[in-house]
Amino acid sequence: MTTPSFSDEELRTAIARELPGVRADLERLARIPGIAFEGFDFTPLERSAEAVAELLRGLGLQTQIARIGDGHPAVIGVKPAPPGAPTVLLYAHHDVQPVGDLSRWESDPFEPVERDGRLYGRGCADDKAGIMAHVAALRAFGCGTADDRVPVGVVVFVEGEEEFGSASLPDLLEAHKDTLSSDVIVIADSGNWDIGVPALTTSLRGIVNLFVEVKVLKQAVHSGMAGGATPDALMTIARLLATLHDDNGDVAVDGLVSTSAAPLDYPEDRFREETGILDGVELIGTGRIVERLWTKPAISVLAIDAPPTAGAPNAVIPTAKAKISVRLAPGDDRRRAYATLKAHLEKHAPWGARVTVSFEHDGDPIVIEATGPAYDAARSAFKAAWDGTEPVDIGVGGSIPFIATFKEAFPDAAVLVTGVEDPFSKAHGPNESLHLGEFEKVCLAEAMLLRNVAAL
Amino acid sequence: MTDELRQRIAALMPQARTDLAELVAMKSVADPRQFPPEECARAAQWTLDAFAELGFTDARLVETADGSKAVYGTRRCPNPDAPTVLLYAHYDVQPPLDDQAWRTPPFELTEVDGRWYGRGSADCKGNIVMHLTALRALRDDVPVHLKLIVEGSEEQGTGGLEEFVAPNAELLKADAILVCDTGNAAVGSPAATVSLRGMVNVVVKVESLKTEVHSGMFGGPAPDALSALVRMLATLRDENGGTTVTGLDNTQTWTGEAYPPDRFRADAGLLDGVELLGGGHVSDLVWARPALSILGIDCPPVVGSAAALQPHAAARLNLRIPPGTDPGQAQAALTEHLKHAAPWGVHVTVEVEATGSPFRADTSGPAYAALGEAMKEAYGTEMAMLGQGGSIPLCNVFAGQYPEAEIILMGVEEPLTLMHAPNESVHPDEIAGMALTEALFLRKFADRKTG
């Protein structure tokens, strides 16, 4: 600990100084449509990995692009620790979600634009702002300049296929275990409790995504001729999918785990506002809202393969396929949950329909025991960055399967799940955005966190 | 007389095949977004020329309300007291749908295992060729006055010819109308179709959220429109698969010729182990009771779908209604049912796209008697009375306009034709057998009417 420590004020000034450049780099990244989903052109992922690598090289990090087999490119940048200082792994991902229905975007998803203090574009929050928060924190310490005063060892690890399930991640961690080994892991892919209220994410639901396909006929037949005695595949799958919830909207699949959540109050009005629930539409399920979001299972029908209503002929449809996403409460097991779902769907298949359940991807739920010096250092950094507001521990309804992978690979490291999202970010939806004011605080908090960790 | 006609028809079958191949090669789908309108124009002209050659000297194209052109013509016989028979068919066809699913080129008539495959080979170009073959077999000895109407937009459901009838009532007036757009109970089992279901098509839309939101972050308390829609749709059938639209009777039974369940399974192509629905006899379910099918759903397709809750979703529904059920009442019942079934306060709109009345023929007149005899002679077995699950709205128009006319539904479209689906085909024996039936019918009907 020979480097003189930065004061809060010095870091605040340094972040403010770096922010315009960080913003410009964020926009540059956000223009690259790197999507790791099946069926997409993967060449932009190569470009976004290269752009991230360039940023890390600009910080003087020893940088490489890494991949496993046909997997998508991850970027690893390393800066050795000063003598006696701990090493911090900074995680983010450079791939993004598909844009979905383009007509619902108010501006080009891959041309970031600021409106009312928010930066709109696919990946502007999830998770290119996570990458840039890491870059900003390092730049604040003059990383890579003649006056480099970064107080810790740093490994920046930016994955390229998080949104598609992080298939290569375990092998990447294994292959680069020595390089990635660290004392603290900062995963910047979550968010804060509210605008102005920072949070550490300490529980995440797991996920099981699966497909169910029903087949009833050899081919389509005229609905006049055969309708009535013939099951149509769309009705068959509708009746099957309807068994997944009860009338209240609670999950009706026996055998999935539910637990209880932190005593945070998520006011219904706020939830309605953040989710954009239409007037008169009720919330579904029972229990406190944070339980329904964080500690109970949820099932969503994400997609159905069917003819579009416009131009659908008067035909009885022979086959139909749906994609189902199941969110698992902390304490559940992804493999058992998949088996439970598969058995439920097979058992409830109506009318002798042939049902095929197949697996897409999964991740175990996570609970982080967020106590100890690293967590204290983080909380203190957050409180300072948010001008005295204490951070809260939150759950996340979403799944970040790779956190478990990190925990398994580095069992001794403290894992801090942070992030840039706020309740209005609409990650994964149209009009995803980043709150620029909060982003500055996130960058500052991360710089303070690095400083605080160095002092441990 | 019958044997001689039968021999003539056998000799005419090569020409029937050539004619059908020419017609099938014309991609006469009456939707300019899918196929050029010239394809329909060629099919219309071909039909016009073919009938003009058979004595319909005034054959011409008449424009109908939806812009499609029908082929119209007349052929008088020497006896002024002879009855008038209107012959109907349509020259437009369904689109081929899934090209991949066709085992032969859809617009190239191809023989496989004794059947002739191609779009329109049965529905309804096979019936055009049946008319031609019957008239060729009769040569100059056609003892009735004939009128011909071959429409060009039947499959579009745009009602061009339906609108044409009232303002042109004299043109089409006849004592018997042969609506040749159905078929026998099976190859070799002659039948008239005497009952048609009507239909109501609606699009139901559900909205719950302003926009897509992350299924992990918000899944649980947030109601997604697709789950809500699925729950609503599931209420339209009960556990047995019977259609359960509140307020619509679903206990009717069919009293005519039964549809053997095994044959229905084969005709509809049910996979092994898949159950027949509805808890009644097949004939009840496809001819006598309402039936709800989901035709399409608007939502993301599986490939490329994001982890997002859907803010809105829609489904296109097809409700078939049996004779005795009023389409207006059925439409109101379905709309009410859907609104009532909507869970969680989601916003629902129901848009009615099309309705058609059911139809039941009066089979007590001389034309039916003549037809029964003709079928018996042509096939050696008694004519059966069938229902049909599908709708032919034109029958209701004819029945309303010409209350005295006998309306006969028949043709070459037996259940194995797979009309409207890929791999449509016709059995040439049905073209021959029904052409013979038609020729015999014209003679017998003339005899009965003129004594």
Second form
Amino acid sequence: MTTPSFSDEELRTAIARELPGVRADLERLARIPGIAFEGFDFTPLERSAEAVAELLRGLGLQTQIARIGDGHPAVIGVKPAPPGAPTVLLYAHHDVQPVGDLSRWESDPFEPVERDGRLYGRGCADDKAGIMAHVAALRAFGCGTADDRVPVGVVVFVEGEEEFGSASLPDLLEAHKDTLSSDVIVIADSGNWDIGVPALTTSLRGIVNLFVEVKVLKQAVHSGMAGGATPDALMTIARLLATLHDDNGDVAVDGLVSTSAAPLDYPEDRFREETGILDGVELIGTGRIVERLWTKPAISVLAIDAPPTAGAPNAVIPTAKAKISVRLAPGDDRRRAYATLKAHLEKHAPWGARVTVSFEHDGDPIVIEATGPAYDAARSAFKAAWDGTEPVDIGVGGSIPFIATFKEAFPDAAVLVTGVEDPFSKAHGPNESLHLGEFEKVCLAEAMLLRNVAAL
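To test you: the structure above is the form predicted together with the partner chain. What is the structure of the form predicted alone?
Next comes a single chain, given without company.
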């Protein structure tokens, strides 16, 4: 096969040509509130899957909406490889996080709006922009037109329940293994090191989410009659949760793994600005910031069930429950880590309180050995798209457990973890946004990557 030749400038021109339509389609997708969490209306997820399928059909891909049992809909689009060319799987997800407290949003989370070069709205970055980066790259090659010159085979796989744990994913991959089989897998669900600095993600922390409940009484009792001798459940759970960290803020649970991180400098002032830490609030933990974020365990208390302050009676409450999220360093094991956390919480029960620990979900940490021709092709594409800026290898403190699922299902494929986010995207939080200038570079880099892979 003779691989079509595309210069950097030809691809730049093509991406610039396609970008207005790509943005319009991104905004249409972002208006669909497809949330896979329990308790939400799942009808928008069906609309979201159909909207993605329509985009892939418009590219001429053989497209189907797939699901396993009661799982949420995924979309698969296939374009067979030209003779002798490799096949690239392009992954993203169309479901989004809940919006949380609406009062903290500066605009309607499901009505995208541009402010200062950023597009704001739930899913505009995580991960509907990932979908549209794939679409943009394929449109740049004329995919689905009379001038179709896509140089590789393509499988677009857009999941519908990533934010809720990807429960159906292993069975989906098994059911469609032949269709999804590929030489290179591009997972567009991470981010870049900074605005203007591209990155490949080569490690991610794992996750264990659990609940801990304490019980101290059979029922609430008068705080005047019983206070002073009877522990209340909130005070008890507060003391229990405090055992999870030492005075420096390092995790104080024996047995969790810590490792070293890449030699990247992450200045404290940059970190404070990007996360919005208030003046005067100290950082927790010890060691370099990249180690605290990428290669050491972290424990966060996400929520507590207890009476609200409004209308609370003067009574000692009998029970309280907390949701805990534990991020695991690369090299740790999620099952062993859960057993370690459970034993710690049970051992440190204050005043003999009854402690019950229950599992929610988990995922393994990931380390990717990012060497070989596909990774060289990616780095070359990134450098060109970012006008000569060398990409860096980064870790990510968050978790994408399904990457391990892909690696197990397709052990011979090179897995490239990329993304559209930057440190100010605020994925999962209020006012999530996409930097439009960086998004154009992401789209260009993916088109260049497909060209480079075709030449391997």
